[in-house]
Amino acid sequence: MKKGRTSPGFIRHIHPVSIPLKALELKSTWALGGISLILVMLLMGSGALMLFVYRPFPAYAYASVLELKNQYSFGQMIRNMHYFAANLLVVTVFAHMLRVFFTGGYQGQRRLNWIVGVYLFCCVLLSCFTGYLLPWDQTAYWAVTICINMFGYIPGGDILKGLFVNSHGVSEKTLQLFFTLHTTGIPSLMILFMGIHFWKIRKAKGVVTSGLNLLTEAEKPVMVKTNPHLLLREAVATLILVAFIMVLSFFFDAPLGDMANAGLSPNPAKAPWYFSGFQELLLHFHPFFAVFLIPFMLLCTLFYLPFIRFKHRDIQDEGVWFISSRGKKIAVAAVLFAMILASAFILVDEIVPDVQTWLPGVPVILSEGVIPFGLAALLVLLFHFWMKKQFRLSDAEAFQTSAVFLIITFMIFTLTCVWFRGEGMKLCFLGGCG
């Protein structure tokens, strides 16, 4: 084989021979791809071992975690691992997607790379919420309720619904779906997709980095062998990640409540933290605009981003963290200007009444809807319009602007659901909250 060329040879050869030194750098990644990875590894591998005593049937499932828990050796530890490396997998896929989107890493010849990345994440949130259900106590159990009650208040809600649930809700024939696509269906697409992933990341000529592709033939990148500084790089951040998780999962369990219960709904019941966000959007918003509108707008935004063309933004940008310099002050000022906004819009909704009341007769879907999206938006734009022309801003920095301003906002939601709502979902602080 010819220097320079690599090897189609997939398996034998997921890196290059060679990477550029500047690639290494811990800012350019911060090995969250390769962090991901290792827990996805680590999943299949505590997942499997639980196969061996988890049945997935209501009346033995709670019984089967329990027996796991208390006559196997090490069996509490083996869930409390895949239990930590599940909820560390959907905070570190998110940053990971974060440090794409941040750094430029979704333009040009990675556009279908951001893609899959889109479908990955997705197969994350699933697998997780999937997996959620499986040890069938309280906690579980009404959660998945109020996320699968949820397909209700979409178009054709209630055909989805009806895939999850039958007439008593959720059931045998609810676990036993969870379970094959827990095991099974999400798996094989996470495989599938990373298998693709990897590829199109050697396709590109590895990971992002800044400045690499402003260099002519003459000012060749200083290159390093993979073996030994990447691979050294990686078997140690594998050993410091399995460390960690070994001594999180010795410390602390996997909670475990009551064995559910159909009949006795828990106060307040919660969605799982990672769709929190949404659950907070149903206590401001009416629920089509909660769950169905708000999450596709998000969507088609994620899907239809690497296509945007933005004036003043090119190739040359990839690898930059923020765009530029004016980029990151910019950047911190909506982390506060959100962070302020997104409070004392929970505050003023949970104390001003509803519409409804000081203006009777108005439709819910006006009240609870369009009125509160429609002030939502365009608070959003007149920020991103003020930012723009106060700053001036070019498009590419004004958008990644709005951006914070809704991931930081979306943060706010989702703390506020899961630290400081109690009974009643009602909004309280901290100590208070039961």
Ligand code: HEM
The other form holds:
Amino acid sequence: MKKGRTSPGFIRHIHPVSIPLKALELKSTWALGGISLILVMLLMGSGALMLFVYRPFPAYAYASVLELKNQYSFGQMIRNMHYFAANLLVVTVFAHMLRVFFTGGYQGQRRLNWIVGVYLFCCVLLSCFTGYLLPWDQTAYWAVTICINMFGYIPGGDILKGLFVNSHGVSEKTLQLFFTLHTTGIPSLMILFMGIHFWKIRKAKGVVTSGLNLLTEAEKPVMVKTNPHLLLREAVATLILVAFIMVLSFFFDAPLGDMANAGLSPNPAKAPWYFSGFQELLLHFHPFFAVFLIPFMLLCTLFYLPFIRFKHRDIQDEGVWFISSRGKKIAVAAVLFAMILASAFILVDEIVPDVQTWLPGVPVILSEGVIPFGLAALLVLLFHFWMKKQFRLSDAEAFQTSAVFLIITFMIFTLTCVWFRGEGMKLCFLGGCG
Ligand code: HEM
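Given the form predicted alone, corresponding form predicted in complex with the named molecule:
First the chain shown before, then all remaining chains and molecules of the complex.
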């Protein structure tokens, strides 16, 4: 560090020399982006170590995971750290995305960074999914088989499926492709996108912070030096997070079932938890809607979101959680509505006989696709306009309320599939799920 400088050169590429005091408040970001970054670094480090032992061939992959456990000091611990960091990353990146959304950090000059973030989110999911297969155990093999079979319902999906599997289904070809994507392709993309992400944050002069936009030219926000104020916090957060993952990895092992057996499908066979929401949707909607149309609409909304112009939304709202205190109360109401309606929908759909029994002869795409999807979309629209009128919400508040409703609904679907689906994917409760 040269004399007179406040922090080393490379730090000044990432952080400004000083930042507003307000941006240091935990509630402005909950440090979720920073935590995600630490987890990515932990994943890259532990993954690189495992590469010394792991062999990406169906005949050796499972054995090499056992070898890591039994023949290397801390081998199992490193695998555990990789496993817990990956699962936690899905949670923290999703939470970070929600934080940015609910503080309005996706607008104006941060628009492009939101789009980069969406790519990063896809990379995180793909990275976890491709890594899921590598231990080559029963859970991994069948979870990936289920997900790849979903491609069959997408227009042109058979071509996509052909890229990953051969006539025997998930095979050596799949394992090697997943291995290459997991260890080279996706990490390279993530490093590129993260570089752009941090550069854009720097260019936007840090994170979105409530109240700063309201200051006039003459008023200056209270500033503090990045070093030590921010750097010290970052160092402490890193140490706590790494210690937490290490303690978790010391006491709990990453799961490893029996070696993959293409002739013996477990019942139920479930997708990885972060795709379980879509597997649950498959039980209620025609596959075209569950694994193509709904995810496609979701992705389009994520990309289009920063370009929506809301009436009455102004810069005063930037950095304010849920737009206003009224927005906060309405969001809580939307959570309750979603919990009740989504659970009721799942229960009713389980009890009521298939639509085909009362409407025989109606094409399945109508009875299990267009009709239930149309009804669900109508319900969301009615909820949107009813809340808007009832509570005199602005366009942005009403949009946010519907978003909360849909996010919670998707979470209920995910939890139901993970915890309450047993043999034959039937609903089960507590001990009944076996
Ligand atoms: C590996 C994944 C990611 C990493 C490591 C990451 C990291 C970060 C960091 C460190 C920040 C600074 C503030 C904070 O800690 O919250 C940030 C801000 C931001 N992130 Fe991410 N991020 C990731 C994924 C995403 C995703 C999925 C989105 C949205 C789709 C997103 C959108 C943004 C935006 C728009 C900002 C600026 C917001 C503001 O100024 O308040 N990021 N990110």
